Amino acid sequence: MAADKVSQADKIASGLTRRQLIEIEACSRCGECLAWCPVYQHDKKEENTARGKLGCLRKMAAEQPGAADQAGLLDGLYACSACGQCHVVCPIRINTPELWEQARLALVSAGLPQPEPQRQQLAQIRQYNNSYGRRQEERGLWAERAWQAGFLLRPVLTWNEQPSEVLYFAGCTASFDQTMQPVAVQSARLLQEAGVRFSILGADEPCCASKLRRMGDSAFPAEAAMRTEMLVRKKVRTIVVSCAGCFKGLHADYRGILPGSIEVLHLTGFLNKLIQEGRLKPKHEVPLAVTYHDPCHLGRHSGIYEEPRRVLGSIPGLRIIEMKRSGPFSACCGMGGGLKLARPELQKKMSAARIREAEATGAEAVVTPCQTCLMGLAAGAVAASSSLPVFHLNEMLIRSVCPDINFDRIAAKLKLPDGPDGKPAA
């Protein structure tokens, strides 16, 4: 038994970097993370906090774990969206998001696997190359249907048909989730309005595989290398991504894998650039007071706060009212890090709390540039019995640039199913 424990501890310790081993010892136990953790607000267990997880991890890596420590670490580690708030408020700036992801990998390597719903989705990504278990041939159908319905100025061609200056990477959610396909349609239309020459990969577009990294799957480096090889072979130079999770994956998780010659941009930053250059012109008034929700993967993880706000600020008539928690301190909606799969009831409470915070501003709507946050917040509005609408940032810009391509019209004409609240998701 002792040999098994030593072996497990050795595997956990060897699965962490030297810096991370120092970090788990460096926690000063100050408790600052308790005041800010969005999970701890709804489930007040010590192991849900960064301090608690670090304490359990310290014991398990030092060959001193008890059954309670192991159970506590597993509960806390997967009841976590890895939002990064604890990193921002930590007095010694322990890189907790990276540590939690690496710890999950280390635990799996030591024989302590992920929760079953996460394992199922990871297997789906490896088998189908998308997180929806759908045929890859369906991935680019949104573009074909949008052209046929009259929502695009011209057909969107695949990279094989027309290599371009920009590759638009729609991601699994906007490609396969029908309630979110208007995000891809509006992204393509906005790029066309600005005269951007772009293509999509269509059936060749892979899942970015970042969820493998988030949930501790050892296959991530090999999967990322395969995707990188494909992008290099196709001579892609600029990738514009409309999913905050895909952006974090390709921009950060692929660091050291994706060559520096390939630039990865989030759509909001690219749209801001197009507006500043005068290529995209918001002209119609959108008389609305909105509050902006910072996605964790775009904000805390990637440092992109101002570009989305500049895009909204360029829209005539639109007014932004900030929530109490915004920017680096923005409260997580709970949709990241595999939390929704492991603890769906907890994720819903987190989104509902964020909706209540948005309501407190007096704003007429919530706006976010992340389709995953959009889904979570829309479900949170239902859980909070709120009538506050949730919009994708694209919708606000579309209403100012070409109002006839609004979400409701796309959903009605393409006969898309309703969103999480029984209404169109945007």
Contents of the next structure:
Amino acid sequence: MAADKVSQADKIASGLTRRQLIEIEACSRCGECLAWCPVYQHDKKEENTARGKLGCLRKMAAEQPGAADQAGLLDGLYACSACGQCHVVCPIRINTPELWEQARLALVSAGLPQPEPQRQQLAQIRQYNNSYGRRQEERGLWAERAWQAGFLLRPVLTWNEQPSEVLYFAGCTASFDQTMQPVAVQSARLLQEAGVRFSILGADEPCCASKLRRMGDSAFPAEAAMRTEMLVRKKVRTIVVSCAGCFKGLHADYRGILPGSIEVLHLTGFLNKLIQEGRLKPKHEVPLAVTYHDPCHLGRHSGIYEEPRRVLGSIPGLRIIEMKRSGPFSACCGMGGGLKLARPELQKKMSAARIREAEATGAEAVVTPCQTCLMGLAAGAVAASSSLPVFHLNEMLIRSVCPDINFDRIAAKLKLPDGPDGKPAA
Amino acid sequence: MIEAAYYKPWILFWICAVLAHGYMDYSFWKKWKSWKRGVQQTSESSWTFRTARIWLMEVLIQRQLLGLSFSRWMIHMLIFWGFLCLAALSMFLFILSLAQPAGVDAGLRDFFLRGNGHALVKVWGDFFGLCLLSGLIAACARRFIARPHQLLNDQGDRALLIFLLWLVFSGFILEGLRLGRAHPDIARYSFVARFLVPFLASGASDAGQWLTAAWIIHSFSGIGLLVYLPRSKLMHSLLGPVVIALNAAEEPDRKDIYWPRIKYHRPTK
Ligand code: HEM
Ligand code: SF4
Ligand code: SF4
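Let's see the other form, the form predicted in complex with the partner chain, since the form predicted alone is already up.
Below: every chain and molecule of the assembly, starting with the one above.
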């Protein structure tokens, strides 16, 4: 069949998997997804629910849809953080987050529009190999500057200088975003405190490219293969990742691409192991009652709920109070799946709602092990006019292991003045 | 003793049944072809005892619904088991009706329709008919009176419930009319339909015609279900088990998905 004769329905259907085409017809219309969807909570439109999206997608893949179906699907699909809550609660077990990501790819491939900020972000990642549009040479500077400022026990070497048993993968946010660089610095310091021999890739550290997958960019498989080839060439065996998004990317999206000989661990799991082995010793009291926010990419998407709680539980004096929506039912802060780019106002409402839920527990702070959630929740606290502090999990551990390098001190010290382009001068 | 015979337009029935079945098969074939447009998935699945256990719990016992709400679970269990067991009975009797003329039914047809097994058929039919009926009435009450926010009352949602109610009502009416002509020893086993007998018998000068009419309505509605099924949300009853199986094979060890305290965490009760 000539390419121009292929109908839009066929184009969309051929962009989905066979299983997904079955899934879109299997919905029982029970509406359970509606009751839990953190987006629907703030924007009560049927197409924001899994049921609504499935209904539109069913029509789009089966026949020439009405204008309302197309508009509804585009609206609903991009007003979704792919948080996976609907998958966990669906009695039919429709694998929704996978479906949403694949559907975005299918729609873009079928020539349907994508929100401009998402398109720009994807282009930036492809062009600069990072989501901040910065020169890659700046990527590893956090490590050099942290060593110079006295936050580290030893200089952090790059893989080219010295390959190690562990590769620490900081990710774009902790590498480039000045407010989040303390996450990378504290991660490195904790690994050093435990005597772990690790290196970073420095300027060679790529963007994990998982955002390409999240937002439906067809370049993802090729980009992932390229990165894998580099990791294999460098003989990397164990990657420790401190970002929940990069972790899901390397751990799940690279499945079938990354060889099984390369182990991908999230920092919290690794820290928990070090604590259990007695290599890392939380010793100072941290007298704080905190509530723990499960990042979607770490919890629901990767099944990691216990390790971060064990790390927190090992800190003397620290007490965890759970939110009603915790573990597999943790409400998304809205930072994932490109939602923040497509619908920033919605993301803010979601973070603010999560902060209010955290406040309701009576906890003195909310803790999360993901720098992206940390950013979202911190903005949510402002939006909710809340004084509840939001901490990265590293900060809690640092206060117990080496309290001299707290988050704010690092942030203040590493802050660079803005350059003429409005970006921090390198 | 079996009820006295009445006229059934078998030829018309068979023509319609074959056409309806053909249409249903064609619809499924079209669906199958449309699914084949998708890319073949390569994912890690493990088909183990654990997968089978999850499937049984999720499909036959519908544990997720039970975790969410006892009343919703009960409603669906009544509909699900009521429907399946009635469908199984119809299928069983149909197979026997084909097997008898071929001489391979080992006397089972006579046993179930004329002999001691008839009581079991009556009790089975009435019991599961009652389950289905009460489940459907409760589902209607939930959908049309309680109206929980999460339910969307689309035409398709309403049509399915009303269609199933029609099917089960017409079945009971047919059974009630039949009992009017049956021996009381047998009639008493139809412990639901026998209460309808006094209403249905009064004023009916020729029960035979009524029986024929009721039979046509019920059996042709059953045929209608074949046509309606591929276009209705009842597709979930066929595809739900497939999707549940695929997911169970992919994520069999995920306790967070399969055995959580879901009700406790639910944002709205
Ligand atoms: C095979 C496995 C099946 C699964 C996993 C399943 C699952 C579900 C679920 C989760 C709901 C929503 C219930 C609620 O929200 O409370 C539902 C609704 C429904 N199911 Fe099933 N179902 C199955 C089979 C069947 C069968 C065989 C029938 C036969 C008639 C059926 C008839 C219905 C009806 C009529 C509704 C709508 C109820 C309403 O309108 O409120 N289901 N199903
Ligand atoms: S929870 Fe699942 S089955 Fe129920 S309406 Fe949502 S997608 Fe459909
Ligand atoms: S993935 Fe999350 S945000 Fe998207 S529809 Fe499901 S519950 Fe809503």
